[in-house]
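Only one chain is shown below, in structure tokens, and it's the form predicted on its own.
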Amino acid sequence: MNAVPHSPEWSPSSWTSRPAQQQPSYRDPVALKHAVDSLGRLPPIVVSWEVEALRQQIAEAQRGERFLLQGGDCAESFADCDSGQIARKLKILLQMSLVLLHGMKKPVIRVGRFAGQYAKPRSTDTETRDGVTLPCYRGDLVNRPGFTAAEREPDPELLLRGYERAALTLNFVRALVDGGFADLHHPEYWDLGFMKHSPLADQFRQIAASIADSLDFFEAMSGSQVHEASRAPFYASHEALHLLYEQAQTRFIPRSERWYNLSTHLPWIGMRTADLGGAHVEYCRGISNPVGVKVGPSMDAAWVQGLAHTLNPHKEAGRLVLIHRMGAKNVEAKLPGLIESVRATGVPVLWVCDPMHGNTESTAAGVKTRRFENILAELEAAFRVHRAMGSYLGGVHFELTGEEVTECTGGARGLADADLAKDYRSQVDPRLNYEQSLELAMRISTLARSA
């Protein structure tokens, strides 16, 4: 794909000049427009300064100073929005880091896929069930997962409602982590019910145990607490798909004389709507978040290095995100040739693994799942590449939760294809469960410190 140039004029609005893809069709535009003119009147969801931080932490994550965890489920759903879920899933997250920072010796930035990710992207339009043909279900923000008329029709109040749900998450997680509940010193308070069941418990104890005996000595010797271990900061990411719903809470910031999303920290672009002429990088051009973009076996050099020049054509540190999707079985094929380009454009980019989505398949039975195995083959192969690239992948990218789903197979359990339909929650995607979660943790830092 050739690169396609683009005017210096930017507006909140302009990507409405181009081709927008993924976007769902309203029945009443009336109403749809008091939905989003609504929704950009209401307080932002995060604040520039917020964003200004997370930005500087993936500029030292470029330098290969820090590395970036971001995970979370597939789609959130507004039933999800509860205080309970929403703490498991930080203490899995939390959980996560702390293998990591033992293992890598440095700071992680810890990104959740939440407060937010309410819209997923789907292969066709439509859905068919017994004859039946309606709307495939686009997420929570757009329209119903029930198999009805009704249901599958696309709502504005949606938008409404989903901000609201996406401020209730991230108002929660601020203050379970003012309140210490993110303290490194005590991670035994974040363990799970069923920590005790899993093989990978006495190893994550002493993990844990470590890191609390080095603060603590550290403290004492120094008579000066260690600030970030204390309160381990959170920020929020989604796809920015629902390019509405993302230009009501786009807002300038005078004092920076600049655009930010303020609905999210990192917003991402997917594969399916990284069109260089696109609607997407169009609107994502112009906002001074960090920003994420899915790349795949799919896209040549032309195409990575046009997104790399629009997205970031000043070369600002911290402010471009590559996340690679390849598929365990195309990583050493492709994934050299794109780190080379971009690598031509001079342009800084933090690369991250993205091993869920190229490893998809179905069952035997029809059953969406992921195996663990080809996972981490995708994860070891990655590492191999960026090492022998002289490139450094300082990130990596996960649908995950907190809960004890059973929706890929593979992990220290040895989930089998029999065993999905004990606990298959996800209306779109599979995670991995907690213990999966925590292997593959464990695995990466082990594969980082070999990198």
Ligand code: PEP
Given for the second form:
Amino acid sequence: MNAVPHSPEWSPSSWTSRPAQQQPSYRDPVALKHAVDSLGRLPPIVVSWEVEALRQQIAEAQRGERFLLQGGDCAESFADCDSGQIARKLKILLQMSLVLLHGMKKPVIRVGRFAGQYAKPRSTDTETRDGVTLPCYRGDLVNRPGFTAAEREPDPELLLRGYERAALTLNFVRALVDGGFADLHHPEYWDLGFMKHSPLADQFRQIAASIADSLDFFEAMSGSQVHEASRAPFYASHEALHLLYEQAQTRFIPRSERWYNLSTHLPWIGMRTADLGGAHVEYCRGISNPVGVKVGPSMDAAWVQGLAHTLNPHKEAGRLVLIHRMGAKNVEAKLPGLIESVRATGVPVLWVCDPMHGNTESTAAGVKTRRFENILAELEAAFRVHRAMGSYLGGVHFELTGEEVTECTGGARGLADADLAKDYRSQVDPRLNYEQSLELAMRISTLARSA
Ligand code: PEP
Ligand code: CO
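Form predicted on its own done; form predicted together with phosphoenolpyruvate (PEP) now:
Everything in the complex follows now, all chains and molecules, and the chain you saw is the first one.
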């Protein structure tokens, strides 16, 4: 952590004067410049008034009036940019939001980890297999996962391919929502697909039926349809890791006289790049989007206070989202002090719990996994700690998929270590599958009620 004060001047490229972690090294500067320049000329993926609407909703969540659900893949892949997978990802987020809405009786802000989640921080720059050392895979925005020198070479063209995939994804999401996919009357809400035989199916059907009854009642009474709920948008988010990509999509909006990152609604700073004096904090402090920061167990009071002051110097509502990812065993010890330190700054924040990234482990066979019971334990502890401190835990952040994968163990079906091999697809972190995700939403709505 380097606490050199930030100068008041900021520009989309002022981060280049700071140490930048996790950036790929490209071999051909001319090709890189060409790709970044092209990206800078292309239209934005989102628009500033959507970003402002989200900021407003986050401000409401900070006051306890909304709850935020953020979820999606650890890393999106270009190959998975297909209609079925995108629709299934929306569907699980929709169904989870319905369960949360029912349990908490407050509107849910739905934010996908999608349409740009293509760059990954790595713990080492290189990977060695059988004596061969190559650059590590940094996500489809940078290079390719195959273990050959050609595939691991960072390729500037991928910045453009990533931008295009992000735009295609969000275009499809918008069309689905406009076409009624997120309408409470739409069957997607109620269809449980392959989960029909799950022990959770009955509970979900009861929740769905209870909401349908309330809707029918309201619509019969008022003679009108509930439109507000039917068009609730999905916002996009990704880790703002690859700073040339983010910079190229940063635009000045004369009407509001503010800079926005228009590659996504909600960019976040990952734990490995949250140094106070680092390039990522410098870049994010100048954009007007709501900004998330991952808060890990090694952060101390001075660090989170520095983040709060630097990223939200004017104490604006809806601006800062702190996503704690402590690990089940660290929450009770670490979280109270952090809540207290942030409170002392007077900077408003939305607290969100990511129960995934502090609970990653390897099985005896060396498979990267997460255990459902640890994920749940971190959530339980987080709700408990916030309640005990008079603070509001206003959201959750998951790595999940709408597919029937076997990457995390546990859950109602009791997936064991030996089951992981059945359908393990992630190139990076293990995700909750459809059924595990829905089960967690049910558990959270009970936890939040008792909180
Ligand atoms: C992630 O969200 O995929 C991630 C890398 O998280 P963190 O920065 O919290 O480790
Ligand atoms: Co991850």
